[in-house]
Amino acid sequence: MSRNTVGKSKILEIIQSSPIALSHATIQEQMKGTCDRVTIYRILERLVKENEIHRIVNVNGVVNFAACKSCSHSSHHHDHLHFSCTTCGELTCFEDQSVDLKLPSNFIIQEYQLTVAGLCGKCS
């Protein structure tokens, strides 16, 4: 059973609200001082492992976090596509772009990541 408190209730919030993914520092500066630094990566961290958001890592290497729309508490999977604008900075993600990876048959795939990077609608 998943501890509800308030700063995970309204982090979850911001998340869930949020267009794109949002990075640790944008999530701690939307808390309004809520919630330290600490105790909001350790949310995100339960967040992540109850398959309620998903993290992509941006083109500079920044993690980010994103609602899972698709996911249910026991399957967590996001082979879509991920975009990371190199202007403005933000990640989006669109759900009904996928992937479809042959590898060779002894090669198992457990998780993937695919993050193109460009302009977005905004900064094109």
Contents of the next structure:
2 protein chains.
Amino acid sequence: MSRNTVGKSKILEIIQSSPIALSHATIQEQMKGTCDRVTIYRILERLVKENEIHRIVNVNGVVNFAACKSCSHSSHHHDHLHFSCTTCGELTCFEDQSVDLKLPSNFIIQEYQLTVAGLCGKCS
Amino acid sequence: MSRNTVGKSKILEIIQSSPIALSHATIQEQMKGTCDRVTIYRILERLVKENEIHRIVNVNGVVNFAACKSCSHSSHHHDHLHFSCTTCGELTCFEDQSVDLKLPSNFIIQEYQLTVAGLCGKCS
DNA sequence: GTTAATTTCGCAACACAGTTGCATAAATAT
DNA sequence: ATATTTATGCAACTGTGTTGCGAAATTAAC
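Form predicted together with a further copy of the same chain, following the form predicted alone:
Next comes the full complex, this chain leading.
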């Protein structure tokens, strides 16, 4: 079983108290040297596996993490939309926006990555 | 103005004759040492700017390139869906699948990145 | 409570995608 | 034919993410 360490709790708290998705680099900054770079990667990996957070690939290719709000631990649906601001870089989740897709029946969907980039409310 | 060089023509041809989107690494392979790594990056950049191809960030964070089929040189709409196969790695464009999004009015959309990952028709 | 088994951590080193600077080469304009 | 502009190749670098391994910390067993 996965253990609850100081680093893990702190990282989860940082992500949960953030209104936007955070990158590894940003989290590392907020950890202020408490944790090793690699440890942060591994903790994030664990938190994803335990369904505490979900990973979103930003339009710049960098992975961001956000807390799973509307997901219970059993049912996960990360098919919602993300908005990435090209000015301030903030990645926002629109958990109410789910998209219905009509793919050929032999295509099996495992993971969603629905992101739109542009200017967010603050920057427009 | 941008020039039409041997490398540029060859790369455009590789992308246009491919049914799936290609990464820099794959294109470099197909160029068989004709072109420097960096030159390929720069040619791809030029082709994107000239609206010959468009870039899609795959779920693994790697940028892929596909020819602009249904886009004229004046009107671009890259709001269509992409499917990334987790087994064979192929990135397919669904140019007929456009998604309607309902964002707050103060959000200005500049770029789309709508990708779904899973098993493609061949791998399912 | 002490010891053994697991898990996590930190460090070093690595892999890979992508970028920048600069001198040279090639293509276009004069 | 020469000057100007653009493109290329090479080297070096940045940033994100990964792997291996010994040490430290945590949990389980005795």
